[in-house]
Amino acid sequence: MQLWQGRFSKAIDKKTNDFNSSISFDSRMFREDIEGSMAHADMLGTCGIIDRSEADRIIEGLKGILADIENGSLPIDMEAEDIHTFVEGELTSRLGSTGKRLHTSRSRNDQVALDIRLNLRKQADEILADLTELLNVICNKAEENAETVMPGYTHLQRAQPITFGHHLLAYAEMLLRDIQRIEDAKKRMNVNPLGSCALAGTTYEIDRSLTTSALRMDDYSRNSLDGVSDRDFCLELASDLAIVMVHLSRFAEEIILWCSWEFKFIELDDAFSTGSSIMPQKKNPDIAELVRGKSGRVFGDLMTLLTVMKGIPLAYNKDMQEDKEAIFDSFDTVKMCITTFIPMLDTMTVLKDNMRAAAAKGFINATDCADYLVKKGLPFRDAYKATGTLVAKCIQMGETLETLPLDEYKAICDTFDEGVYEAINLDVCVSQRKSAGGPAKENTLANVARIREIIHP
């Protein structure tokens, strides 16, 4: 059954109908379709647009018809045009002319505009959900290494030293801006478009507060040609979930490097790797790297609704049908990525004998080293200057800044003495990083308590 036949007078071709139909990926909006129409109907009833008693009949109906597709009873019609026309028909067919009253005073355009808001809605607090536990699976994480001495890197050289929490606690402030910037992005689509219709609103007394209190939105859209053709919420949803998508990218990229022979600072489980057809001793980070090649999904995704949606005159066009696809993708293909990262990351096992002789090695405690001369009354770039022919000294000497004799260390600059050796400690490098946001385990537990604070309030 096509809504639309009356103006027509030939069966729609087999392969546009195909073509023209959603039902393939809208039936997943199933319980929104249907509970926008008890809410529809409720106030049609309540504004006396239809009689109370058949409000109630359908949303009786409608009630059975949830129930009956939840249990199994009734398969979704693959058939039919779209989700909207499949609930519509089996409402008539139960109800006859009064489920035919349910139409009265809106358009599918208004109505597909509340179910993806309604769906979404439900799928951006699955991924809160989500983003939360792995936020707590890296605030454990941190907390247990708020003193495992790493070395950290620019330009992916061995920089200055840092731990394994402080690190790990970065990538918690890239989730954490994720949450906020989906829960802002809630607040603006939570807005309710029933009663637009189908681009001009409608000559019916319709109260729109009703459906927007029952439906728990905030408000309902003020232009109703807006409210049929604003998809704003599906471009800055597959935004945000495309910078989430980074942050897990780039979190992959450095567990892939971290468990490869050449680092070796951590060993992902077993249920977590996969090995070689060929190569017996292989232990491939296949997850990371899947999570890593998925974001490029995600990214295409959003370039497909931002195309889509460039050059579409007001109101609705049925462009606008391919928003759906994209945006449920993005959401899927991001739920699917963080459940399988958290985890992989809560089973990881941390080497940290490995990292601490990483940090070792490479001079990163060469600024602590200048800043132990600046404290004694050297200029900075006077100590970073003699701090850099040390560090040539010592690989010309094959030493490192903690193994090079003292009188070397005078032969560059008379101002070093034995207390050096204690300024170049890592530990003693890490712990007294304690300005805000440096490495000091002190900061790191007081970061992980904040972020615990702030995801659960």
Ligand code: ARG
Second form
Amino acid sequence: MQLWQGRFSKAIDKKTNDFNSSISFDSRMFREDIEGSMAHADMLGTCGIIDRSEADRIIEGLKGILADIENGSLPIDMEAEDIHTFVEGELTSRLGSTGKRLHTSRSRNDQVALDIRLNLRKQADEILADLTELLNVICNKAEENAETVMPGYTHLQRAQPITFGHHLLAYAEMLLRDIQRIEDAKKRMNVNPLGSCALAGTTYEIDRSLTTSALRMDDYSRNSLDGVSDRDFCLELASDLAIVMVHLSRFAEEIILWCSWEFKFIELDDAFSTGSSIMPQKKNPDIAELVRGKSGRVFGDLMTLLTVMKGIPLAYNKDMQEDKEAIFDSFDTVKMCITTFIPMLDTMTVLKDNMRAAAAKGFINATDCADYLVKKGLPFRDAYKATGTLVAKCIQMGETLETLPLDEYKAICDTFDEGVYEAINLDVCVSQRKSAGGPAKENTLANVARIREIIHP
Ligand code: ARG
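Switching from the form predicted on its own: structure of the form predicted in complex with this ligand?
So here's everything in the complex, that chain up top.
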């Protein structure tokens, strides 16, 4: 049954009703809808807009509806137009005309604007908890691998020595920024639109600060048109979640590479891998691939929301009903990705020897060799050139910088002495990179401590 009877002489066409209806996706806001209605009814009672006793009956009625939905005795009617219609209709069937007083000085426009804010506030907190858990696992792995030497890459070419711990903490920094971004978006989201009514406020003497504090919001919106038609918080969160997916997708891509026979830097636990229906030897990193693939959905959700919002005039337009599926999908997808990623990462085996062997090839200590000459007084450009010549010689002779005899070094530059072998030792190369933000063990451990302090103050 529609709430908007009176003006109409016939029932809505069945297909049109299905097209118009949002209950299949907004029913998940039933708690927030009821919570908002209780705050509204209480305010109406306190301000004397409806009788206190009727306000109390409405609140009790709403509590009963909430309990019955939660315990399964009241199924949500999927024929209803939306969750707001369903709850109000149920209230009226339980309380009669008292139920009909709830919608005084309110519109579904400010109601839905509130419900989605409350719902996303909760979902944002859940994502923040998931991100924190992921950071926890990253910190543990980074701590265990603070001295695990691996090649660092640029252009996917072996570049300079780092540790696996340092590499993992790069993702921790990204995720910390993700947390900050979501927390920041929450501030602008936690603003109460109730009292904007349909678009133009109301002639009743309402007190918006009452619903604002009852709903634990920081402020109420200052312009009734903006109150009902602002969905910036959806755009911000969708964008923040898209950035989370950029980070997870890059991480997933590296995991996929590291699992390959070409790298073999890690092995995923059997519980988080899949096999092939034809190739018996295969063990595939499907979970990481799906995370990488699902980034596309979340970027699509952001594009959906931007496009929905960009051309609609003030104030509420039905286009805005399209906000929910997109933003809910973003949250659902990101939540699923993070919660699957966590145990996959937690149970992976780090093949330290393979990382070390890869680091020993590819001349990743060449910069250190040049730096050694610089520390002995050579200008960097000359040291760079001498080392480049050495590398070419090694390639020609089938040697590495570690195995090349000292007389070959001296033939290219007589500044070299025995000390070069210590300077190009991979452990030394990493442990000497103590510059702030560098991969030395003490930096990694200090950063693990710093991140743990941020996430568990
Ligand atoms: N289902 C609608 C939505 O999600 C609720 C608001 C409806 N308001 C209206 N005037 N039709 O946006």
